[in-house]
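The form predicted on its own is given below as one chain in C-alpha cells.
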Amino acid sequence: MSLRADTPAPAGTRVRRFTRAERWVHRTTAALMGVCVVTAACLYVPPLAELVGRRELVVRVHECAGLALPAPVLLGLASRAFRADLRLLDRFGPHDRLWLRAALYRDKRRSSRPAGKFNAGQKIYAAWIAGAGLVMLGTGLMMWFTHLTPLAWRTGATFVHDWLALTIGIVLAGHIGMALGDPEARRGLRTGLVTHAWAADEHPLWRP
C-alpha cells in the first residue's frame, strides 16, 4: 500500500521517488554532459587547453559525447516510470505559479510552496535544458558536418553554441549547487527511496 505525503507515517519511514530506470537515465545523463562541459571547457579556456593538449581528439570525444546525450533519454522511454515523470514534468498547474511567486518573494512557508513530485522550479529547469541541448545538438552538427550548410549558416551555429554552452554551465552550476543543498533529494536519486518527512515537507502534492 502506498504511502501518502500528507498523513501521518513513523520517523525514517521511506517512500520510492525513482525507479532504477529513472536513476540511470539521470546518472548517464549527468555524465555525458560532465563530459561535454569538461571537453568544451579545454577547448575554449587557454590555460586548460595549454594543459591538457591534443584538441583534435579533445574535439572528438566532445563530438561523441554530444551525439550520445539523447541516448539516455530515448532508452528510458521504454521505462513506463520514467515515461509517467516526463508527463509530469510536462505539466504546469496552478499550484505550480503559487511555487514559483514564493520563490520570488523567498517565502519559505511549506503552505506558500505547493508541489507535487516535481516543483515549478525543476519543470522549468528540465523543459530548458530539454531545449537547449536540442539547440546545441543541431548546431553541433551544422558545425560539424560543414559541408552541407552555408558558411552563414556555420557562423550563426558557432556563435549560438559558444554562447548557449556558456549559459549551460551557468544553470547546471545552479542545478548541483540546489543539488548540494538538499541532501534527501540527493539520496533519492542515489538510492531511488525519501523519507516520508522529506516528501510531505517538499512534495505535499505528490501522491507515492
Given for the second form:
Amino acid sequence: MSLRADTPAPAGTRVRRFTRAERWVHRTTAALMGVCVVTAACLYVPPLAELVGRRELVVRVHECAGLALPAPVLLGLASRAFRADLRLLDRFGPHDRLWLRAALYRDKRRSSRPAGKFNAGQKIYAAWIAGAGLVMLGTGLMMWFTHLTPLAWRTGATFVHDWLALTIGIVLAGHIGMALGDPEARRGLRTGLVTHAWAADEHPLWRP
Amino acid sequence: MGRRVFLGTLGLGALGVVAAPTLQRGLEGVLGAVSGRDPTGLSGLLPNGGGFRYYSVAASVPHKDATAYRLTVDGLVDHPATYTLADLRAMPRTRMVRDVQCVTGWRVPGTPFEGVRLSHLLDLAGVRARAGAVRFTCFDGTYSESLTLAQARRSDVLVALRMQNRDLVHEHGGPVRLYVAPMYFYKSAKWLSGITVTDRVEPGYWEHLGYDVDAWVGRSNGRTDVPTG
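Show the other one: the form predicted together with its partner chain, since we just had the form predicted on its own.
Expanding to the full complex; the earlier chain stays at the top.
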C-alpha cells in the first residue's frame, strides 16, 4: 500500500508553507542562536579567545542573547498559524514511525518516508531543541546569578551547560547542513512558498 | 510524543545537574588519559578536556620580548627599580610543582613553575614601615591584582619566568607572570609589568566583579576544591 496521495495539481504551482509570523519566529530564533554559538566559541575555543579577548563583554552579549532566545517563540504564540504548527510538531502518527525506520536504515526512497507538513525528524528535532534550549537557559541562569543556588548545583550547571553546548553545536550543524542540501526548503522559510512538486515529494501527506 | 521528547530532555538536563559530580569525575579520568596521547589536540576543545584555558580581559595584548620587557617596582619602597628580563633571570630561582586550580572549575595537576620569589624583590626594594599591601599591574593595560604584604611575602609566591619547564610563552602570560600557588589562578596575573607597594589592599580586576580578594583554594569563592598550597 502506498501512503502517497494523488496530486493532481500541475507541477510548478506554489503553495503556502509558512506565514510571515512563522518565518520571523524562525529568523529571529536563528539569529539569537547564532549569537549564542559565536560568543560561546569566543569564550571556549582557545585560538578564538586569544583573538577576541574582552571576556567580560563577550559574556554579557552571550547572556543577553541566551535570555532573549525563547522570546520569538513566545511572541509567535500570538499567531494562529504558528500555534497550528506547534500542534502538528507535537503529534506523532503511524507514518512517523515508518519515516524514522527508513531514516535508521538509510532508506532514501520517497515512498518509504511518508510525512505530513513536518517529517518525524523535524518533529523530534523541534521537541529536543526546545527542551535543550530551556536546559541551557536554566543552567545558564544558575551560572549567571551564582548566589541563587548552592555551590554543588552551580558546578553541576556548568557541567551540563558545557556538554549540552557541544551537543547542540553538533545537532545544529546537522540542521543547517540538511537545510543547505535542500534549496526549496530554504525558499519555503525565506518566501513562505514552496512548489507543489516539492511538497508532494517531501511531504506527501501534507494538505496545504 | 513531541511533548515527551521535550519533557525528557528537560528531565535529563535536571538529572545531569544533580549527577554532575559523579559524571565529571569519570569523564576527567577518561579525558585526562586521552588528551595525554592525543596528537591532534582536539580533545583540548572538549569541556574538562584537560590543560589550561586562555582567558584575557583585554581587547588585545601586546607581545613583549626580552628586549622590550620591563618590570617596575615602586610605591612605598626606599629603592624603586626597573628590571629587564636579564636582570630577573640573574636572580636566585625557586622551582615549585603544584596543581593549578581555576575558580571556574578546571584544574591542571602537577604544573612546574620557576621564578624569583616576590619576597626577594620586595627585600631589594626596601618596603617602608607603613606599607600593608602590594598591587600588581599588567602590560595588557587592563588586568590588575593585589595581595596583602603578608601574603606577598610567602615563600610560595613567585614572579614566574618559566612554566612547564620552558620559558613562559605569551599565551601563558609570558615573558613574566605572577604565580600565587595557594590561591585560585586569577590571582596569578599574566603579563606582569608593575609591582606597587601600597598601604592597603586595592581590589584587582576580577575582585571588582565579585571574586574574593583572599582567594585561598578551597576556602574562598564558595568553592571546596582541594588546596594547592
